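What follows is a single chain, given as structure tokens, in the form predicted alone.
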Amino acid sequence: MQLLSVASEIFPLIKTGGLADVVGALPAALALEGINVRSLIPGYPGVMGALDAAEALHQDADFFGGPARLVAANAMGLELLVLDAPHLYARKGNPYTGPDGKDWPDNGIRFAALSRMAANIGQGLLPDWVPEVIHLHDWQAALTAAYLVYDGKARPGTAITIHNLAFQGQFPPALLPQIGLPPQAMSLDGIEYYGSIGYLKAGLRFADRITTVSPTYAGEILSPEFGMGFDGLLRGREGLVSGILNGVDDLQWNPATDRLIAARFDRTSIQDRPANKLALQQRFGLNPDARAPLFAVVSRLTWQKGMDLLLAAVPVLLAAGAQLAVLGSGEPWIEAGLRSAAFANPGRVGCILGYDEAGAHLLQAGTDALLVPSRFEPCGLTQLCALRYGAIPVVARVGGLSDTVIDANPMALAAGAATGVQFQPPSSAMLEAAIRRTVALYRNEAVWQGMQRAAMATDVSWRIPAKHYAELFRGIAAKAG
């Protein structure tokens, strides 16, 4: 089976966010599925510039303004389709936004030329390779299934992912003619969506089946608290709605193999890991101490995380005797309150602005526990890295974060399978009692140890979430053909 993905970042050659992890580590747990993938792609440069002998297929002189190339290249090992069109992508940094850190302006049509692209390699611009599904990736990719159902021509079957409702796309409607759709696409049953264009509302209305990242989130978006204003579409198309839950590359997240850590270790050979502590407390300058429980956070700085409930809990975390590291980075306000308590609590709160793979990975083999306070949450992958290395995720029970931490209750505890804490509701005050929670864990060596043991013997692979989107995508595969 053939199968065309389609996004605006794939890991490793271009990354804002764990939907580039995605799109990048499905393909090849699909292939054991006897799937094959192609990814189609926008031609950043760290991406035209990773490119192996890559192969000119089309060429288009004016294509949303300016020429372009579709090529076909590997890197890295992924099969990629790269849309060539330096008008749209050839700029420095991140993909979305300028050096002034606000969107591009013409981002409306940078992604709708992505997915006019996809909609023509649906329609046989490669007579060598017609997919029989398109995966669609968050808003970015969505306009396709809208181009696919104007067309009017015969057409694969299509399936869009939303790996984060709140990031909707949504344009001026004056900019209908330049995409390219018709009149008609601006209506309650098309891509309007409150008086704009809705990029992502085109795939939620036309694609053949919608999926989040876990089955929690799946249901919750159901609702009006969590639909971010499409619960009422989703409920009209529920039946065609389904959660199946990340997993991570566990050969890029391994502690047994990582390079990128200061000693390696597995489940075995737990007694390896406090080496990491170390040195996750020297790069962070954090005294070393090897008995003070060291919490941490790798995310988005954001009020979607949560990270203004962690700034108004550091001083419980405090009192209990414990360390923080911070690595991330988004709202200004929350990145300078992270500042000022690593000011004001030298070796005990550090914090570092930004964000770099090998500092994940040594934060993730580092710390005691994870901190994953967030409001809402998709899935998260932060807290399957954390299973994988042993450290404990602290999380809000909410989305993928409920379908992949067992709670350290009474029961999981005796049963010898709690693997990390859960809080309900995210708030300031659940937040400060998970701490505390944690902590009297983190004391008790022995069950601390069987909860790392039991964290780490979690699959948090993809081979079942790839056998689950195998099973979907060649049911749209029948119903298509």
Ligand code: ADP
Contents of the next structure:
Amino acid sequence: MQLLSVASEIFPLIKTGGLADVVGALPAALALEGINVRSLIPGYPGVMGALDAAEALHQDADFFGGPARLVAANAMGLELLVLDAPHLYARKGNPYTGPDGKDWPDNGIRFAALSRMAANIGQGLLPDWVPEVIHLHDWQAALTAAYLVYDGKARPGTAITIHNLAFQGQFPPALLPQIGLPPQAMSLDGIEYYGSIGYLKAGLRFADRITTVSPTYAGEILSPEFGMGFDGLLRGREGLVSGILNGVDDLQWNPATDRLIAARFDRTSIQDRPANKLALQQRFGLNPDARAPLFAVVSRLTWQKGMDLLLAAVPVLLAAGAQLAVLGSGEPWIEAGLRSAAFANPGRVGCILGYDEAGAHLLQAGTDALLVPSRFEPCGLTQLCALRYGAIPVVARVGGLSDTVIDANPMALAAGAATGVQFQPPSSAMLEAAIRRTVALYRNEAVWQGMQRAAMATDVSWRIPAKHYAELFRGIAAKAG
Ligand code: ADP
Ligand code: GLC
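Would you mind generating the form predicted in complex with adenosine-5'-diphosphate now that we have the form predicted alone?
Expanding to the full complex; the earlier chain stays at the top.
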């Protein structure tokens, strides 16, 4: 089976969050299920620079306001189709924002172009390779489903995966002629969303199937509390919505072979792990104290991630004799709060503001516990990495966090099944209680090591999720064909 995956990010070429990890890891996992994936992505400078032996398959002198090429290339084991349109993508900054941190003013055009190209490929632009299914990721790819429906030509099946309902891609109605959709598309039953053009809305309205990245989030988004304005539409298509848990690339994230950590270990050699704790404490300017419970965070520093709850809980964490290491970047007021917490508590709170892939690996290998106090979390990947590295996740019981961590309640502990600590609702009081509970568990060495072993025995790979995706795609292809 041939599948086109369409996204705005792909690890290791271009990443701002977990979306890139998923888009980068799924193709290899699906290959084992007999699905050949080609990934369509924009030709940002970082992507163009990484391509070897690129071959132009198609050229267009005027594609959304400038010349464009569709280029086939392999990079880092990925089979890529790259939309090389310098007027849209050859810019410094990240995929969505310029160096000033503001959204690119033409994002509506940039991602309509990506989606238009995906639809063209679905309609046979490349005669040697016509996908049976197109897999759309988030709003940046979502318009593909609308193009295919409004064009009314023979088309492949489509599935859209929601990685985060908070990012919806809304643009002014005046854009409609420029993106090449007919006037009748601008209706409640089409792509209109509260007076704007809704890109994600288009995907949710027209894709054949809708998935999100955990079963619990798939249920949550049907409610007004988590639906972010889409719960009505999603309830109307409820039978087509499902949740498939994310995995992590278990070659890249393997404590037994990881070259980015200080000491390698596995489930049978957890005693070798503490060398990583020491290295982590050094890296974050913390006191080199093997017995102090060490909590860590690696995250975007945003409201979604509950980072303000964490700031409020710092005094309780310190009163419990613990240390805190934070790696991340995000909203200025959270960054400032962390900086002053580190300044006020030298040796006990350390933060590194920025993006550091190697730092993330050392953090998972060295920390005792990983805090994820998210207000909502479609899946979350850092708690999966934590499990694999024997770091105990302390998580809010929402979305994918509730599906992936087994709380250390008395029954789970007695059964040897507990892998972490959950709390709810996401508030600083509940987070503080969870921190105290975690420290108590940590102080009981036998219990803690039992949890570490159970955590490391958890299968967080793509093997099982890939089977679910394969089944979904085959179902879609059978219907479309
Ligand atoms: P989200 O996509 O909502 O940000 P996820 O948990 O799904 O959250 O994915 C986040 C990914 O980004 C993980 O792979 C995590 O390790 C990585 N990450 C986040 N912040 C940083 C950082 N400052 N440095 C390195 N990696 C980071
Ligand atoms: C989003 C979500 C996160 C999820 C990731 C990959 O960024 O916030 O929960 O793990 O996408 O699916």
